[in-house]
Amino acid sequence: MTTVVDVANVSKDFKIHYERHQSLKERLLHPKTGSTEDFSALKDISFEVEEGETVGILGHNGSGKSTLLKCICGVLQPTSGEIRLRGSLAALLELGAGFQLELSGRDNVYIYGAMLGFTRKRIDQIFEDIVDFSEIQHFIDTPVKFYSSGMYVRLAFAVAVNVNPDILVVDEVLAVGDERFQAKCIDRIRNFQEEGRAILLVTHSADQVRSLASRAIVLESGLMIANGTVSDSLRIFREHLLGDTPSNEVNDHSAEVHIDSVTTPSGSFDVHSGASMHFDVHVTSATAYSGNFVMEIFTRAGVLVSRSDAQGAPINLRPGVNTIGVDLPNIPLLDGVFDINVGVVDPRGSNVKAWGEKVATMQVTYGGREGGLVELDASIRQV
């Protein structure tokens, strides 16, 4: 495999200014006021991306995700370290980045294309494809200052994916726009994957990472705390970063409550479609704790089938080993293998206390000929 992105010992520092002078008069009258503080946004980050890989990057706001991507794209220069790229790169960094508000969508297509390194002749060749993908034909000659956030994303994404880059960098923009267009963008990303292009994807959506990425990186306060399989990185992301409390407090909570194992009375997670199932989740708690229980079921392709409502499943853990019983009265799934995740969260459902990723695998068999994920038990009659 060919390495197309090589990030080697990259750090990025900024200066934060306090009581900064707002005018020349203030600077002359108070020359010694104000102070600065060094802030490290990235701290010695190293990783490689191979040709054909899709790497998800996760982390809290302020963890350094966007700064890292801007360094990779050349928008920012690292304070130290080196970034080497092999092949052409297209980036969707932030909403409307690079757009000239007073110019039309048509003009911005050519400007954006030039920023990506393409000639006017090349943009002429793909212009209609860009407009068709963006679905804003009626507004292509309107100044972009009148565009909605969804229209910004449509146009920027359409340019980036139609220039067919070797490396695609996407920063959170898939969170904007309607679901149908998001699905269209994800389909194009999957096409890129099939063509062997490299993709760097920053998102807050664990589901998107699970569905699209072959590997995941987790950042916290400028440090890379995980770089491995999607399941391992998502576990670390959930245990260390979810919620709005400091990470060390989350770590303490994770140690207090632990998912031990998941068992069934029969010893097997094989089940027929339409049948019921019971399984027990064994949880150890260091202290008495009241929270909520969460369960997720995913296909092997990473598609979310079901997630329980944390607010609707309160539990009261006692010190020691606890058993939480889960009853599924009617499993409507068709043939397939499904992974089960379970967890304990705080009463608000925002902070993860304990998490078990792929704690069990459910094999569902179905005797009919229907296709898809679920049996809707439709009643068909002629009227």
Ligand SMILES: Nc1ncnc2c1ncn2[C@@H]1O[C@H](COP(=O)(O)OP(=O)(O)OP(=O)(O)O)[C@@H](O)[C@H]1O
Given for the second form:
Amino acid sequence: MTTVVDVANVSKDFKIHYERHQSLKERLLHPKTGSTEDFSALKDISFEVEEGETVGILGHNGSGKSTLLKCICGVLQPTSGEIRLRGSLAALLELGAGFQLELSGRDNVYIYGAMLGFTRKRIDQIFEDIVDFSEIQHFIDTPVKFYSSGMYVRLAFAVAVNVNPDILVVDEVLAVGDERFQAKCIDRIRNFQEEGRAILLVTHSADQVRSLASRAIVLESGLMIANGTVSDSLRIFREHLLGDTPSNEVNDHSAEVHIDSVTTPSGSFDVHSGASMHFDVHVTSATAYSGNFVMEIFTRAGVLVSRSDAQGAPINLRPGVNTIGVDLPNIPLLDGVFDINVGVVDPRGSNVKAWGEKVATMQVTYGGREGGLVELDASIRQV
Ligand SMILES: Nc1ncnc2c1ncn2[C@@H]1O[C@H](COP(=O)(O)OP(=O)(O)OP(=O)(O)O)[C@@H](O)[C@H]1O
Ligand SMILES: [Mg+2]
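Given the form predicted alone above, I would also like to look at the protein as it appears in the form predicted together with this ligand.
Below: every chain and molecule of the assembly, starting with the one above.
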């Protein structure tokens, strides 16, 4: 395999200016009393991305995701460490980064293309494709400053994907477009994956990472606290998302509680829409533990269908093997294959104690005529 992105011991410090005197009066009286301090936005980050990989980057607001991408794209210089790229790179950074607001969409396409190393002639050849993809034909000669954020993202995405980069870097922008455009972008990303290009994807959506990424990284206060399989990284991210635990407590949950297996009495997870289902979750605990049981159901495309209340199902685990029974009456799902995640969380529902990602797969069959994910018990009548 070929390494296309090599990030080695990268740190990035920003100088932050502090005002010691808060009020305007004090500032006027003591004009030079501020001080600067180094703020460390990235701390010794190292990882590699191979050809054909899609790496999800997760982390809280301010954890350093955009800073990392900007360093990779060369928009920012790391304070220390080194980044090596192999092949061409196109980036969709945060809104506002990249385009010249006073200029038209058309001019920006050419400028952006030039930044990526394309000649005017080459951009001429793909210009129509770019505009078609963006669907903003009528506004292509309007200054970008008048674009809505959705239009801006459409154009930026259209350029980035039509120049066919070896490495595509996407910072959250997928969340901006409307649902149809998002679906189109995701389709294009899947094509890229099939063509063996590398993708770095920053998102707050665990669903998107689950459905698109082959690996995931988690940043927390500038530190890389996970770099591994999507399910491992999501578990660590979830712990932080729910618990807001400082990064040095990441492994503090230890392996005292463990999800062993999920079974049904018949051994099958096939069920008819509208029928009921029972399954048992076998959990081993080293000690007695009181917490809550949580369950999630996802579609194969990674859409969350349902997550139970993290404080809604208290359990008291005994040392050894425990069984937790789950009853799903009158399953409202229509045809489809659904993945089940289960977990044990603390009494406040804020820290994950044990997690089982895709521990079971439920196959639902439906004979009726309704379409979609769920059967709504709607009564429809003319009034
Ligand atoms: N140019 C800058 N000068 C000073 N501090 C900065 C600068 N750019 C980013 N920071 C700081 O670095 C930290 C990381 O910011 P970054 O934008 O990388 O976070 P992020 O993970 O992308 O967050 P979000 O999810 O909100 O997009 C933040 O504390 C931010 O305030
Ligand atoms: Mg960001």
